[in-house]
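Next up: just one chain, as structure tokens, the form predicted on its own.
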Amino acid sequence: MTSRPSIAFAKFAAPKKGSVFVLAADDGGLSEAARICDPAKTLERAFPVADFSGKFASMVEVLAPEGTSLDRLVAVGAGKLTGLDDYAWLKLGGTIAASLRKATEVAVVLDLPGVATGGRQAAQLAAGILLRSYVFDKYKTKKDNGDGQNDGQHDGKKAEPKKSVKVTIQTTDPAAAKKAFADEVAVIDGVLLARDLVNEPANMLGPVEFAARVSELEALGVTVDILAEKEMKKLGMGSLLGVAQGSPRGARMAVMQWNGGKAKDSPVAFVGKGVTFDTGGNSMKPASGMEDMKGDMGGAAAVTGLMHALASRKAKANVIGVIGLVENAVDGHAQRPGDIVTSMSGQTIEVLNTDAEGRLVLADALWYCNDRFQPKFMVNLATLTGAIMVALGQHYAGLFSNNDELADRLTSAGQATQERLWRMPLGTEYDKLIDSKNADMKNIGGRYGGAIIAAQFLQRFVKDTPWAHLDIAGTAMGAPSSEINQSWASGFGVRLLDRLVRDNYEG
């Protein structure tokens, strides 16, 4: 198993072991405490050999340099200094992280010639190192040997944790950087409990365990509400348990609140789809490709891991999470296409494909959370349909909105941490697509604009509260690796809403 780094801050000074990295600028200049490590300047010997010119997160390497009892030094290009924004820093420590190897010691020399690097900097790249690093390998029993592959060789025993290397990032205020860290990896803590989440396969993560994972938040001061079966029945909530009904895994809705706020002070909600696994129901899907839906409850995912962030840090705002969770299995007593429920808004919905139970879920979490909270906003979280992907791609999630400011801010959020999102539209020409002649609506639309028909679906249970859907399909599962995440799971929308928060509601 892969262990996590371990980070430290200190002031400058020549390392005597281990590897070094230093940064450089997209001229090849170093600072003249990166000269400090080479006395014999080996790296800027190297420099032309290699045309390393400093070019963004590009590498050269001198092993057991001369003059040092070093293992290593490497310079890493930091690209053009004017655009070292967040996002630039948690990239650079993400490529030096992908860097590592079999390192058990790593100092990591934040200075750049004419360039502020300070503790929110130190911050950021520590970050981007824990991103990288994270790896999903629970279930793994061969021994590794070291480099991350493993050696065939098995004896029956769990694998023994790789020793977890030690990095020590060197710069000008160690105390400044320490207290921006540890606000910082509240949130990167709740991005890996998403991606742990979302990795875990179904047989292990039901909507029980679910639960109960969630319930863990309550030593951090969450207080967790469980809903079982029989709470929701007599809330009449059919719409999301009609879902469920084919499995015996029973469903459960968690509610999360955290209390940082001021007593008076109205809650801001997000509420998340958390379908542990999908097989479409009776609509069943095709066997290609449905081992992915493991990971269809990443929305939940990103609400936990974000309240996880949120208390770990101490926000100081009222925030509610909902997730409802349920099984979409097959069996005798799974819905049919054609069945009519009854939501907890007394809407009635005909059920034409049970392959669109993600809106099922959510509407009855949706109007849940409203009636019982009455709270400033809420924005839901789903992996709700391939069709945005076919819109979008794997590198915007949708954004549908009622309300401009919401919808802003959110883009914004996302602009900053580079979860991007894409406003999509909403309008009366489509909500009429989900009419239907036997109950008050359908669950599905036509054959065009099916991200948008979901989306339309949702908004029927959010009365006139400002609301926002993020159909995160494309990006909170199998999206494209980047200097952050070579993981499967991404914990896609956790940085995103944490900054949201951070920048809008906090007092």
Ligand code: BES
Second form
Amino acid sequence: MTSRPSIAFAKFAAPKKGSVFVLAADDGGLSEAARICDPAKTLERAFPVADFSGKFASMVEVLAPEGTSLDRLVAVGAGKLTGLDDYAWLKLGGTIAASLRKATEVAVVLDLPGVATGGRQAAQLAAGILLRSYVFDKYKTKKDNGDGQNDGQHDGKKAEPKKSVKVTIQTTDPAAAKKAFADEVAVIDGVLLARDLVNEPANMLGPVEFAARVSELEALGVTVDILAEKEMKKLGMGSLLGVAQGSPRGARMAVMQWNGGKAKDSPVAFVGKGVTFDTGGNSMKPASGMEDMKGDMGGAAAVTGLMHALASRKAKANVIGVIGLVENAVDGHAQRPGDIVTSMSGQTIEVLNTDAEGRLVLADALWYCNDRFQPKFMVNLATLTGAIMVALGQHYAGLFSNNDELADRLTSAGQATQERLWRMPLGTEYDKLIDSKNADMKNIGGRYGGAIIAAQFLQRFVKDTPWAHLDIAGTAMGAPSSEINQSWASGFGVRLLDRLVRDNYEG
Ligand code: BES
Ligand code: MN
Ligand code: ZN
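Now show the form predicted together with the ligand, given that the preceding structure was the form predicted on its own.
Full assembly next; the chain just shown is listed first.
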């Protein structure tokens, strides 16, 4: 079992015990504060032989030589000091967290020549430590032998909770660091909530259970409405309900409102695909890899995590979150290829492939959101297509938008947080491909451009409201692990959209 590190900030002082991490710039030398640590000279002597030159995120360490009270002294390369942006500090935190081992007490000394480390720097580094330390191990009951694998034998004992590591970050201005960290920790909690929701298996988290998790946000001051089938039926959400009808588990729509802005300001809105499991329905998916479809609610998880973050840090903005929660399963009631459903917009849809279900859920969620709240803009997130992974791999999410300003703001937020977006095209030529002989549209197009076709479909449900669609199929789950994430679920979208709101829509 893993527990979350506790973080504190302090002034520079020589630590007496535990592990100590100090920074070294790429000119190689240790800073002043680092030198007051006991075996600093020994550490510096190791630089040439360890070929350590302060290169960003490289490391060298000295283990408790005789005569010192510390367990370990580690130098961490900070690289070129001019290149230290927010994400660099986050990565440094992640790199340090990866090397904590069994330490229970750790000091991190942030002293670099001419660099203030007391504000966002220390806060981001602390955030990196928390993000990297996240492990989804709530269903492991066996003792961990330290290599991350369970021992073969079950001794009948519950795994003992690991002792939480206490991390003290020494900076030029601990008070400023503490203040910046208070906001940052709200965002990190949002990311970790999103990861938890995505990692959770579908037997434990269906639409009803997900909705219950959303209701917990009320404790933070978020207004939450949960719509059940009856209300959705009344509203005419035939598109969303058609997806849900093959599952014995009910469908839900969760509507979250955070009113931190001025009363007269129209809200910004985030909409998420929440398919708690996607079998493909009657157009069933192959068995291999289907287990990943427990994460087909990554968009809804990101919206929920974002609302958690914004409410926790009391963002000065009015923000709506709407998520459509269904299970795409198969029984005798499941919808068939060729079925025609009527969406809340009144537009009819010929369902030619029951596995193209996310767009059917979002069609009603987007329409409802636009209709009820008249938001300034809508951004939807969805693990929508395999095609976006073919196009972009797993390092960028696809961005589709009818509004250049919104697209540019999202792209900038993506650069700043390194939750990167790549803009993809929309156009009438693509839109034509979903015209249907038998209804207003069909839910699939031809063989090519699958991610674009899905986006065109969504655009038919947003009218002229500024809108962006983020296809996060490649980035929300199963993406390559990084300095700040080792878990299957990444929580992609929470840091990105928090940044979008923070930089453009507050105060
Ligand atoms: N949830 C899937 C998309 C997906 C695939 C997400 C792999 C993450 C990893 C979506 O509902 C889906 O099945 N899309 C189909 C659409 C097709 C039937 C037009 C796809 O991408 O194959
Ligand atoms: Mn599908
Ligand atoms: Zn899906």
